[in-house]
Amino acid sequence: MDRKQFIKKFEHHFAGEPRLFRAPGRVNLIGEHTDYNDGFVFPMAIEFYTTVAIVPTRDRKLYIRSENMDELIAIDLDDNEERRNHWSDYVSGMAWALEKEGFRLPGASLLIESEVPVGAGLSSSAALEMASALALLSTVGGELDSQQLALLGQRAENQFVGMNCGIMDQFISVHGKKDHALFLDCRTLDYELVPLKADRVRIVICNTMVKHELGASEYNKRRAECEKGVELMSADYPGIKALRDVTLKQFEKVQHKLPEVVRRRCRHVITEDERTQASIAALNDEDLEEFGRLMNASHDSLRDDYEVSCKELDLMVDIARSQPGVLGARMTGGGFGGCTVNLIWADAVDDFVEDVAREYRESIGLQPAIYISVPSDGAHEWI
């Protein structure tokens, strides 16, 4: 996106010089499912992002027009507590959650556009909330810090938009930076940027172009049955508030007391945090090899034992497996389909595009969309 060219669209529809920002979608290398059990995340945040530019105005109306949905909305702050079921709940959304904290915002224009594709499970919710927080916040020249900004956001689409997310989306968004990776701690928020410059490896992103209903739906059963798990191993650990706090030892002593897909939920979420603990160490040592091996396990533990993976997600990660040049492969993001992450030699990534794509488009029938992205600076003003 050229960023004249922006300026020139919101000329267009608008009047006024806007100031221009930016927010990064994200893919999550490893870490799945651990988020809303208190557990470890290691995602980053990609080259495409949601930009909002944005003009003040006195009226105390958002005026809000989506390049890509052909689309402007009107809102009005004064009557601003409930969602509509739209894409600009995600703009309301925060527009609401900044009044509640005490910004009291004027009206405005803005124009939105964005990079990330919607519905691959890339964040694009995530991006387009970040860089609307930091537009809104603009208009009244007040500041957040990063933390702040990613719980606002968060409380935006848990209470406004009514998505019962955990905080790794919004946080990545806020806390991306270039060259490197994040580890994250979901209950602390305690986080450590980790070095995975591009000379040496590519991460690949390939979209199943398929994404179940059953999603949402799974999703509030895992966590039920994640729940179910804590509660009852509570009894022989009292300390115990979440699945992060039982050890792989420990779980095996008293694992034969869960029934099957209890046991089965608990046994990914405990060794995905142990996985991804594992490949901080790795990367740290520059072990590539090993940190491919670990997104491999993680991908086998999402369809064994969580199951939340589909054929289209098996099949994608098969293909990649089969190429030349693939360390590791695997579902990202909530799973019954979306897309694969792939950690890959800089060298093998054009025949692993063309490959991957030919294989997957032969064996299904579907043209996947292939990202090949490094890891990018989060929310900023684009200046």
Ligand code: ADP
The other form holds:
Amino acid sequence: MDRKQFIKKFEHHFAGEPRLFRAPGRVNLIGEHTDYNDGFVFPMAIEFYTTVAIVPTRDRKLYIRSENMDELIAIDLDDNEERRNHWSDYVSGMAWALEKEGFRLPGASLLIESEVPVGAGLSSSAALEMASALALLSTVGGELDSQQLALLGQRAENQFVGMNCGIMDQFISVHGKKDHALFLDCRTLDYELVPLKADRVRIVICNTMVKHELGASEYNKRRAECEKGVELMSADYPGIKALRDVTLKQFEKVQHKLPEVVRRRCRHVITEDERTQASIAALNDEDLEEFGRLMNASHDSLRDDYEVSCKELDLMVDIARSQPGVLGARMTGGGFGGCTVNLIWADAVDDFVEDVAREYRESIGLQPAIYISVPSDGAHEWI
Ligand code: ADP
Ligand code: MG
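Please show me the structure of the same protein in the form predicted in complex with the ligand, now that we have looked at it in the form predicted alone.
After this comes the whole thing, all chains and molecules, with the earlier chain placed first.
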């Protein structure tokens, strides 16, 4: 996307000279379905950004146009307590959260365009929230630190949009850093930027091009199953607040007391927390093979224990693992469609892209989108 052209586009639809803000999508390398269990995640920001151009108005209205949706909607800030079940909820929800925080917004015209594929599991939603948050804050000259921004975005998505997501997506969209992935403790929000230079290896994202509808309801079920596990295990381990508090050893001692499904859900989360911590150690030791093995184990656990994969994700992973130079392949994001993430030796990438696309297409009749991304910077003003 070209900055000057984007300004021209803005001027085509609205009056005034806009300021531009951008926030990236993300791919989670490992640590899936651990965030809402107070556990660990390890995402990186990708090179695809959502851009929001903004000019303040004085009429307490938001005029929001999305190029991706090719639609303009007007929102009255004095009548903005409820979601409208519309894509604009992510923006008006951000406005709602900022006003709850004490920022009184004057109104604004906003033009939005996303390079992050929308609804593909690469978090176009958090990118939209974080770019909108910076843009809206600029109209009041307000400032929030990066952690507050992420938390406000999560609040907008939880309470306004009605999606009960964890903190990972907003957090990485703000804190991402070029050439680094981010290890995050979702309980304390302590984080560590871990160098991930894409010189010897590449991060390749394969989009299955499917999104199964049961995603949202299954997500809420998984959350409830995890809570059930905590409740049952707290009989033996009083004081545990989340699955994060249970070690694998402790789990193994009491797992026979859990109903079968709850047992498998807990096993995924508890082993995934261990794998995520182990993967940081592997990267620090420059042991990329071990990192790849941990990614593979993560997928198998998500498929068998947590049951959030689907046949298209499994197929994409199986095809990837059969290619030369692949260190690890796993589904990424919530599951039931969306993308896989692959760690690949740099010199094997060209063949990988061609062969995986062909094999997936031949098996399933869909042409997958394949993206190669380096770890990128978090939300910022685009000047
Ligand atoms: P993901 O975050 O993985 O892309 P979600 O379902 O969480 O998927 O968020 C996608 C939703 O976010 C879209 O359906 C739309 O409502 C909203 N959205 C994201 N990006 C844009 C955009 N550029 N323009 C309008 N709406 C967007
Ligand atoms: Mg999302």
